[in-house]
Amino acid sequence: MARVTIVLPEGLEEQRELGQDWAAWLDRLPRLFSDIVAEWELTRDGDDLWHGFCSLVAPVHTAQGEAAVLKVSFDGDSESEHEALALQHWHGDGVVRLLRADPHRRALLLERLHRRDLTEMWDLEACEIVAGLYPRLHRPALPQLTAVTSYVERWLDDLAGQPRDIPIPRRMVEQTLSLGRDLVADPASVGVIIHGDLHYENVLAADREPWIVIDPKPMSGDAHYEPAPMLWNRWEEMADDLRAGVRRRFHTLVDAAGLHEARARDWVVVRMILNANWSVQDAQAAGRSLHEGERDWITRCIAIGKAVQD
């Protein structure tokens, strides 16, 4: 079989700015992708190359002619380490089917779904769909999965070590540290498989059922950890009344999924302020001021954290 050559998408190449580990992986990726295509006897289906924040995805056909996609992820992303394990465990129940995997190389062969996602739906209807998928994902956690609390504890320590003049209201920093430490100490914060990044673009249309979940970051966690990404995505749609828009989505998710409102709210606040701090840390690590995109993101995170509480 002739060797496949690819040019990485510009959006993925931009991740070189994140450090040497990313740059080294991007340097290896074209050869790695080509090797897997050859070893698994796959055929490219057109020239399309899609990408997420840390993965390259391409439509392919198997040797048997089955339409599939090949996904190769950044091998330094600890949160996606057990993606293949979780997909195998879910066995296609509301989730994309796993056809083949090489966890060491972070390569997955997945069923082909449609390119249509929940961004085309009314946002509250999309929230109801996602809430209906939560129970299918939240099975008892596999012992190999990392506890979400282990990540959160480290992120809280990073936040606690920040100077007082970072562009996050001090009262929200203190609130996040208090709420977060209580959640980390609570045994109920682990125990079920959580997706970790379930939002509109990670739910695709399919033939075998209307909507299928993709791209999990599986951890042992708490179902109440899940709603936050549904609030920070499709942000521009809430420009007319941000507070009301955030609250409508939040309460739709909580009510439709039967979640405990106060606990879900606490997790939203913690996740949003930790997200804001990551942008601060990125600028600090690069020895520069925050750029416009980072300032906008921090503003968004703070606004969501306030809106679910007001």
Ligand SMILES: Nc1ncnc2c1ncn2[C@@H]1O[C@H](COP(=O)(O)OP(=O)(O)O)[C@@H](O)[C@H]1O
Second form
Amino acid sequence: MARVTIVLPEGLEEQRELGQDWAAWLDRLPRLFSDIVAEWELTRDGDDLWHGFCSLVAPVHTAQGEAAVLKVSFDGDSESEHEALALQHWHGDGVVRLLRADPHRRALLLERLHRRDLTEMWDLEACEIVAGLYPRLHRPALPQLTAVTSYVERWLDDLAGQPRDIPIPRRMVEQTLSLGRDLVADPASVGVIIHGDLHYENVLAADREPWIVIDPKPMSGDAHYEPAPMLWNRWEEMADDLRAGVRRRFHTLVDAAGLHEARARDWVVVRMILNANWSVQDAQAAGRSLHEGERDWITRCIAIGKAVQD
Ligand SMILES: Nc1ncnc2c1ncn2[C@@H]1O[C@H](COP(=O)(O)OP(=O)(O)O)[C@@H](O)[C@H]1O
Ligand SMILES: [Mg+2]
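Go ahead and give the structure of the form predicted together with this ligand, now that the form predicted alone is out.
Full assembly next; the chain just shown is listed first.
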């Protein structure tokens, strides 16, 4: 059979700018993709190629004629390292089914779901649906998973080392360091499998259940870590009253999932300020001032961190 050849989607090609390791992966990707298609006896189903921030996804058929997707992810960081392990463990319970995996090449063959995702629902409905999925995901953690606290500890150290003039209010930096260090020291901050990036676009419509979770960045963590991406995504919809919009989503998630409000709030504050600091660090590393987009994002992160507090 002829080998498949692909042209990478433009949106993925753009990730070249992220550095040498990304460029090298993108150079290898067409070959890697066609090798796996051949080895796993897959056939492409149409010309579509989808992608997220760090992966290439293509609809395929298996040798048995089953509709599936092949997902190949960036291999230069640890985020997708244990995606296969967690998917296998969840066994399709509220989560996409794993049909085959090659963790070394970061390649997954997944059950095909619909293209529709939770962005088509009203945001508060989506929050209720996602909150209903949390208990199915948050099972006892597997020993291979990295503790979320070990990442957070490092990110807090980065924040602590920042000069005083970064565009994040000093009071919020201090608050984040204090709350974050308490959370890192708390044994309750680890112990269950967390998804890590559970937002509207990572929940797809399906036939066997209405909504199914995809794209985990699994870590050993705490359910209260999970809500933040539901607040910072689709923020445009809350633009006329961000504070009220954020609070409605936050309380919907907390109530529907039965989370402790104070603990969930602390994690939101910590995650939002760490997010903001990553943008500051990106600009510092490149030796440039902040882009307008980065300044807007930092402003938004701070606003969300404030909105969940009284
Ligand atoms: N099982 C699937 N069925 C159908 N489409 C999928 C499936 N998995 C991923 N996709 C599509 O590919 C996109 C990127 O996949 P995702 O796993 O979210 O990767 P990323 O980490 O790059 O965001 C998704 O937003 C979705 O549109
Ligand atoms: Mg995704």
